[in-house]
Amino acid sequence: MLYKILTTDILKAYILDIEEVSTYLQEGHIEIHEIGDGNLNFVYNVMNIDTKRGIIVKQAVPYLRIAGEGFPLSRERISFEIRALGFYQEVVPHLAPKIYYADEAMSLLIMQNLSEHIIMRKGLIDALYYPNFTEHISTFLARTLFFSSSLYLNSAKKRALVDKFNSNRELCKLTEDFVFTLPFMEDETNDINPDLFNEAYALFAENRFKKNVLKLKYIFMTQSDALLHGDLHTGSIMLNQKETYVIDPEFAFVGPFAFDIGALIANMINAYLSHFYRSENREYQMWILESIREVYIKFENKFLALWSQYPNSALLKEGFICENELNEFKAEFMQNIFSQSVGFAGCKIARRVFGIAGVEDIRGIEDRERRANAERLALRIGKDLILNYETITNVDMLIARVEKG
């Protein structure tokens, strides 16, 4: 079938013509609602009101949705999402949605409907607690990063993985532009709060800050450690009090271990600081900070346990080095991952202040003065993490700097 954008008017006929989808939905009254609130794609909630069975239909359009048709973008990104979800089904099947149908020619993906779950960002805004989140997301990070790395794969399989994912150049370029470059200089895509013009232009002239951003951007562009989700923020996680699912891996590529970790930490920090100007719920803020601590500690423990379980890889042959020196190497290795995670978190926090893609946690604050103060706080924290990431060597140091503000 030739590509065409599926509006709500024609989507029903298209999906009911797919045997496996129509069989799953069964006969009944079908309702369709467009629910996409992201920057890239159209997303539809399709529900059989009679059987209570539902699916999610996601379609890529040939432009950046947030910027409009004047910003062309390849539809191939759905192919990378399909491949990444396939990998997740191998290593973390309980933490990723099931795929029912995929059509690369139509840039279309039909997935499990997570109607009993909500986007984590919205839950954090509403100050909801998620007792299983740190256990689940640390497992996701440890297993997806380890099993796609040269710490597990042999050289041939690692190179094949790179070849499979690293043609995702357009979305990598979006990250290079909108995370590491444009929000830190004058650019027409920026969305600057008029109350923060002075702070914006001071940042644009701060060259020591920019030097560290360039270091982190270069790591992002050149370091091929493992398969990344590529956009692991709290808008890419759906959960409830029992289950957690990671969604939307269209940015997937083989990059630095630290990038997904840093992205997640950044969004949790944004949620934490937003509550100074939303609920003013100190107990909930402390839960967020403790969750950040738990996520990283659990990730590191699980990652190291996998490394010990699989001692032969492209990097290492069992017996090559004695145990004491190997443990020292691993400790230095993990410390480097953490410090880079802090730097990437800083970029992700700071870029949300003036860049095109802000976050609802902060930009959704209705009171003008409170929003401006929240943005100033986010900017201070983001800058501090970028300027000092190389000397922040453990999660307690990170938490202390965030609390200091």
Given for the second form:
2 protein chains.
Amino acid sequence: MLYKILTTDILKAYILDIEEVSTYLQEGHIEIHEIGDGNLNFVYNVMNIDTKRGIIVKQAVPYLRIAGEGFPLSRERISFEIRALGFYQEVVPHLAPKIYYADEAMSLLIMQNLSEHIIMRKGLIDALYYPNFTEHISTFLARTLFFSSSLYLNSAKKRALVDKFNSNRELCKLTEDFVFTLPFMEDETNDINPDLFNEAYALFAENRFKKNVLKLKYIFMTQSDALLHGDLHTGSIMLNQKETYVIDPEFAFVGPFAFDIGALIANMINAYLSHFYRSENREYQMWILESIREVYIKFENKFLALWSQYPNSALLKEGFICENELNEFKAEFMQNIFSQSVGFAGCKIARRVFGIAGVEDIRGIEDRERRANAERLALRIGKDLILNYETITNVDMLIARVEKG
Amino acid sequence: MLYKILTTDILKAYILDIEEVSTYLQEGHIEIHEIGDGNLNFVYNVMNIDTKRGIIVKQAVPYLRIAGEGFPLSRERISFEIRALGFYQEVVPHLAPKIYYADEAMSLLIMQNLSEHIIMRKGLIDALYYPNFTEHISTFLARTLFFSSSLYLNSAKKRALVDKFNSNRELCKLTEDFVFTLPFMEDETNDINPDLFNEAYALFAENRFKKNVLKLKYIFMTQSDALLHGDLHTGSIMLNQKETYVIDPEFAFVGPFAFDIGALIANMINAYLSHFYRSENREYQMWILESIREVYIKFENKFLALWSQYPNSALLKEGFICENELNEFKAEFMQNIFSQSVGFAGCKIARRVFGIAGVEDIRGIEDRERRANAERLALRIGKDLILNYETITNVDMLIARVEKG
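After the form predicted alone, can we look at the form predicted in complex with another copy of the chain?
And the full complex, kicking off with our chain again.
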């Protein structure tokens, strides 16, 4: 199949021709609405209003949609999303949208419509509680990271996995630039709140934390631990009281374990600190901090349980080392993951303050002074975590530092 | 061109049909000798006895040659050698054999005949001095590692490099097994000197050093710093008093900087310690130790000089960080490379003692007691380096420990 853009006039016929899709939707009146938030892809909500069955159709176009055809961006990015979602179907089938159909040549993905779930960032802004979230997301992290690592795969399968994701170069480059570089120096892409000009230029002139940013960037670029989601913020999670789904893994690549964990922690910290200037709901803030703790503790326990369950891998041959030293090795290994997660979380928090991509939690605060104060607090916490990540070795230490602000 | 094995009856016609080859050899009487040491590939010395011009023809076959067609081994391994030698032509053209012709589909490589050079391991056993060796090999290490790293390449080019070498899975697996695993546990592939049975089983029961072997193995498998030779022992170096050539990069893959450096240091240490039980030539031993020091110091200086010369890369954007903190970052970065090199050197030394692949320097010692003593010393040094690599932060510390034995 040669690539063509599915414009609205041909979309319906095209997708109903796909057996998996027509079987799922069943016969009836089909309605189609474009719902892409518009930055990158075309996204359609396709609904059979008779049977109430719906699907999401997503197609990548070979340019940056928001900017138009003059800004080319390889449409192959959706191939990595398709491959990552395929992996999620294997290892966390209930924590990612079901795929009905995918065609890399067409840059086309047809999947479950999560109509009963909302984007987590919005839920956190509205101070909603999610009782199952830490259980679900810790399972997601433990299983996706473990089963794509050299702690489970054999050597050849690990290399085959790298092969499938290594060429996701455009989106990895976006992270290198917009998480680890440009938000910390003068650059035209930055979006600096005029109330914080002094703080911004003071930050750009500080070099001690930048040294640690370089260390973390180097780890991001060269440490091939496991398949990452690559952009695991609270905008990439849809949920309700019962269920949690991780969506949009188009940044997927084989990178450091700690990057996904750090991204999630960063976004939860942003939500936490924003409520000083939003709801002022201390109880809710405490729930967020407790959730950070639970996410990490549960992740670690589940990851270690899987590791015990599979004693043979690219790394380990059963009988190579006795239980005692193996457990020491694992403990150091996990502590290293945690520290790096703190460092990545720091970068993710700090980069949101002056970088091109702000988060609604903070930038959406309407009162100008409150917003500025939220940004100042985010900056302090982000910088502190970057400066000290190597000595922050457990989640209680992390939470204590965040609370100290 | 479909693959076919170039048996001796068709070899001559086939290669003389290649214009680059016939042009180089010129007209005259061509003589062909099979000279492969026989483990993996067919290797022919092709000489025009009239013009005295010669070439080496190397072809991989889809099985382990020494064991026969019943032991399949992918012939694609030579593709990685061809690609690595192509890279060497770009960055160190005078330190690797010139390629006249290469055809990955035919698993065929035709290159310079280094008839005036000998394998370095043999020269070291014979206690020969090589006055230019440290200058040459430090250039080789600095340039091949720097120009294939994220400290020079941009993000997309680094990923393209990983693409070219990532599927060298069979040979990477050999290293995982025979450098980091099997020589340290009971395994049928080991080749234990009966005089050292006690030491071997004592080693297999020790777990503290194995924890560090696991750390180093994990780094080997997941740290994608730069394109490595992958098997840089003194049998992969041909030289004479004037020139040095690195050959046989069939293990090439993108891995940790420190692995090539460690392999070289390990083999120089083996040569050093073997002379206690061979020549007893202290002066020569001191030359080897001084050469280890020079190799590392010169490598570090050249690597840092290149790094200063190219301020933009996947990692660095000019202006991101001031000189002072950048230099601190570089100093820590280099120290980390050194420590890991010590750890890898330890593995490489220790694995030669009981593992399948011994080194001639030690296993070739004819007197049984002397050989056993050399193996005991190698084991002590190897284990010491593995146990302490993280605190051995400069080359003087390393040499002091090796001398202490």
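Numbering follows the first chain given and starts at 1. Take the two forms, find the largest set of C-alpha atoms that superpose within 1.5 Å, and that set is the rigid core. All values derive from a computational prediction rather than experimental measurement.
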Suppose I asked you to quantify the rigid-body motion between the two forms; what rotation angle in degrees does the smaller part show?
16
After superposing on the rigid core, what is the C-alpha displacement of residue 103 between the two forms, in Å?
3.5
